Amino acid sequence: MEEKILELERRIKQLEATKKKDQLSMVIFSGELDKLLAAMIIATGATAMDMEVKLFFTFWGLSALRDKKKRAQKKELTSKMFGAMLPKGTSEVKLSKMNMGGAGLAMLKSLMKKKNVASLDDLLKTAGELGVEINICEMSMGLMGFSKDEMIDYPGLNYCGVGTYLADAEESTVQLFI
């Protein structure tokens, strides 16, 4: 009987050690307004439900985190060209569908304002206030020629690799890819 109790205690400890956190880990791959809005609405909604939220921005998603007012120092020519071709900041991102040369984007923004839907900038500000952590993929930054000195000011902004995302995802109850 004592052996069975010890075995049960060992199993309980093992289960407790592998228990996932009430945490959301999300990869933000897209740099399109509608997808970024969805990601930030989910992130702020999850924090409202007392979940810890960690966002991993990579590839095209990084464009939204570039500060339009900041200039990067000492970039090589290909990085300058790549940076010039990509949107810089939330105000330059487009829709994934029905952008129609910017007409669809203008219609969506007008509709959002009319219906009091928070803008992407407002959602980013709220996310920062709620403690949403933003992790930026350093490899993607390097590939796209972005530097840390051109990224937005955000209270929970970190630079890391995919290993950090995988560790976060492993201990999260919810993982999403946008």
Given for the second form:
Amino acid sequence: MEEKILELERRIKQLEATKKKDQLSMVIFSGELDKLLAAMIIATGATAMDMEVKLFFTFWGLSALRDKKKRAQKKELTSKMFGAMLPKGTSEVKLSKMNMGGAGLAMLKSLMKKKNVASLDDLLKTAGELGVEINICEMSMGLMGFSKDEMIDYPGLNYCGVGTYLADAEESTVQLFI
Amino acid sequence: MSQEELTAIQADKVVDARGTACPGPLLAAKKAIAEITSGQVMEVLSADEGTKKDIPKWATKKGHEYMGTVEESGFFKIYLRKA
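Hand over the structure of the form predicted together with its partner chain; the form predicted on its own is what we had up.
Let us now look at the entire complex, which starts with that chain.
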């Protein structure tokens, strides 16, 4: 009898650990303005819907989180080269379609202003204020040759691995990949 | 609620979110509802078409009462009663 109760208690604990929460978990893989905008609008919108939001930035998505004003210390030559070829921060990311050498990008930015759509910078700032958690894939950081001292100041910027993302995704009612 | 009844409502709090696009009005509504007490009425002004659908969905989720929407020229007045 006692053994059965202990077994049940163990199983309940297990179930509670994987219970779904009112939470959004999203992988941000892309490094283009249109995709990043969509991701951040969904993320901030989700907080309005009272969901907890956990973002996992990986690969090209990381470019948007680089601070244009910060300089990385001590980098290998290949990392330096790779870093120089990739966009540095929100002001340098391009469009995935109709970029047209920057003309399409400029058109979209001017339309966004006209239609009161928040900029990517504003959305990141709002996300920080609303408690959107940003988790950065440590492996991608190494691969892209980015260092922690060149990332933006953001409340609760965490560095982790795929396990953290999976644990977050498992307990989320909504999961997305952009 | 009829349009006449809605127009006659004196809201306890008015949130003017006409200067923002999606998800601005929703964020403004969420912030403002914390500032009123249960049973009080909030009026959200929005120029964003999507908000017309979004606010009732959010209200239903949170248990607030969506009272209705009045369309003015170029914007909407959305009424809610806090749970």
